[in-house]
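For reference, the chain that follows is the form predicted on its own, supplied as structure tokens.
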Amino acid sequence: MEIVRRPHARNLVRFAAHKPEVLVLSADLTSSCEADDFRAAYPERFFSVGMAEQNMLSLAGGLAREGMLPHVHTFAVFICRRAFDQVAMSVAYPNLRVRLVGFLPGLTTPGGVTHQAIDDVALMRVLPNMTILECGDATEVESALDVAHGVPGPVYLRMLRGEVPRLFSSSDPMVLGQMRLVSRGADLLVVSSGVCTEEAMRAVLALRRKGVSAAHLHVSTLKPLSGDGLCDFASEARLGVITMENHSVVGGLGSAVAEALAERGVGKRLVRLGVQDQYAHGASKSYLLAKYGLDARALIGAAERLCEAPLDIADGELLGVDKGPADEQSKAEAL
């Protein structure tokens, strides 16, 4: 499997070559964003404000009355926790062109509960006017700019950085308001989001070979969720669903399938695999997933209770996707 270093990095720079009105702010965090490219190639349209957060989101409301394209750059916590309220109302209600790019989500970095972003995709779901996008390989991480670029509205983007698997081909970018279908089966729905969707693929493989057939969605838009099309898969999937997210399990992806399956009269067993109602503390994200329940070892136990059965899977049978060298964001230090 290719691994891709720094992907945005470099879309980035591409990404606003020819479109002046892209600006970037960053509020001290500018090199572990990866905005650093960006300043060098623009850096009449960098902006660093400092650690004053709630101030970037309303500096970045004004610049996009004005006819600017502003791209939030920080981590996922301090656009979601610290500056909610500047989001709701210098973004949000307005319903203007901002991109708020929040990095570290979930369980993807050793910072502990200050630096995990495990409620924000509840939180931004909530806001009216709110696309929410989610990276799970380098290919999404790639494309997600174009498409964000075509929303009216603000987006809120759970980025990847540093080392990115690329999980899908480079031909096949993301699309907005469309899932992946990454396998197909009668047993058993998998819908997985961001870097959950390597682990799902390891485990859907080692269920097809002890016999359980298991459909695969990766959805890289939370919000709107294609409902219609997550509901005709569910609908043929004879033991249930399983969700798989790297976030809460409360207001996130396992809620919004929920939702989904419940207003249109789909009553289909779910298990919602997420960080269950705590926080995490600090360490390897490899450690972290096994530790919370959202890698493929989970994935196996759920649908073990879906089956009623154990399926006697060994952990040398979920390497069916090669995960590549050690994530360097484990380090404590990569913050």
Contents of the next structure:
Amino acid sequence: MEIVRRPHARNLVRFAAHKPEVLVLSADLTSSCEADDFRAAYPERFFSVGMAEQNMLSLAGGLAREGMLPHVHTFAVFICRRAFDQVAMSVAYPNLRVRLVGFLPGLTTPGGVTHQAIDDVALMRVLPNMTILECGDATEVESALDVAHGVPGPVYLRMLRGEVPRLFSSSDPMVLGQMRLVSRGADLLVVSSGVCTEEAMRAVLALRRKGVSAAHLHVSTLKPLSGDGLCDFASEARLGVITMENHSVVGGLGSAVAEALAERGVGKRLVRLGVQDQYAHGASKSYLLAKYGLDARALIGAAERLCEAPLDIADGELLGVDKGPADEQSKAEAL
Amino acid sequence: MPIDKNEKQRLQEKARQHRTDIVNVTEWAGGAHIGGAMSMADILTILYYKFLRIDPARPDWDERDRMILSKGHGGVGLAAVLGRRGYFDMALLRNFNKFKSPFGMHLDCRKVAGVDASTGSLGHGMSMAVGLALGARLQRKSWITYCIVGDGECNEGSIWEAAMSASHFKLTNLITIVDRNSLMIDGRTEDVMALEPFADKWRAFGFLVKEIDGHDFDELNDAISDAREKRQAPVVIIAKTVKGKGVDYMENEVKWHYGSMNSELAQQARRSIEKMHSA
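Same protein, the form predicted together with the partner chain this time rather than the form predicted on its own?
After this comes the whole thing, all chains and molecules, with the earlier chain placed first.
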């Protein structure tokens, strides 16, 4: 599997090339949010606003009022927790074209609880006018800004940084409101987003080898969610639906799917994998995904629950997708 | 340039009318943030009748000056002056803050012509104004952004984040006016959370500070004229005002931050305004 290094950094420069209205605002996390190449390429369009996220968000609203297209870069937690009132009242309420590029979603941060955005999707979902996109691989990172560009209101992007695997072909970019059908199957429906999709792909392969077929949908537009399409697949899933997200199970993809199923009267069992209403501790990404039940092994467990039978899948059988070097073996990631 | 006697009289007449409009709308609405609307009445009057380069027939005219009321609860005052300037029919204000009216307690820039930002959550407007001023500079526009901030609002940390950034970006096309009426909901600003030495704080943040009597048109005129011309740093005008100014029973009374008026109180208020402006 191809691993792409810093796809956002390059893509941001490409995206902004012929769009003079595109600005980048950064709150002292410029290279941590891969905006440093942009800063070098277009210094006149880059604004360091210091470690002051509340000001950054309202200021971005002001710039958007004047026809500029600010792309706010910081960690997801600092957009959604620190400056929530500003996002709500200075950006979402006046429906302004501000792009909120949130890095280190969920458990993908080395920073521990203070830096884990496990509630950002829930917070952004509840805001009227807000569109939410989440990147699951390098191709999506490379297309997310273009997708957001077509949205007339504010967009929150759950962005990936650093070494990002390519799960989907470059010729198959992210499309607004369109889920990806990763695989077909009749027994289960797996709905995943973000970094969980790679884990889900591994598990779905292993399940198939054991005779359990799962349809697998990858969701990159978390809001508005394509509920109808999703429920068509859910209705066909014999044993039930499993959602898998790098977020709290409260208010994120799992909640959105539950709402969609209930509202359409799709009576299927639902297992929501994600952070189970708790604060997680800090550690490497792979450790945390395993510890908090967001990895391939957790999905196997959920499938066993719905099948009501053990599937006897050994760890060795979960290596269907080349994962590259394990996090534990590489140098600890810096903030 | 100083204002002459005729100009001053004209402004005073506009201010009298503006204060009466505020009382009327408050009476119609059954209640409004009248105290702070009265304290900034002369500020809004001189901005909307002298300084702002605006065209009420074209509220989105690109070259207009911008005015953000960061103390968004003063919406009743802003609505009154916008209506009187012709942005909309004054009769619409009879339904201010009522069902199906475009006017809420805090004005929505997507519903009310002439409103440059939806405010109401305190501490946002000045940051938005910084964004507008920065946007103007990036697009090489000559218009000016005005921002009226409440003194109690300056308890919000985000005001100082905004101040830091206005200074950092050297936004000399931004004029901030603080309505320093020294009262907030719970009492005197200095008792609730002391702001003094207030001017020093702004100076320390890199602002050119002007302290004036916010009800004196000569001082307002000089300070704003000066701020428009002298462009080395962002300017803040600390306008010392009286909450409830013009209505004898409201002046400096904490309880008139937000008030309801029956017709008798409203009549008394109108008489008081007439008396003050004819003195």
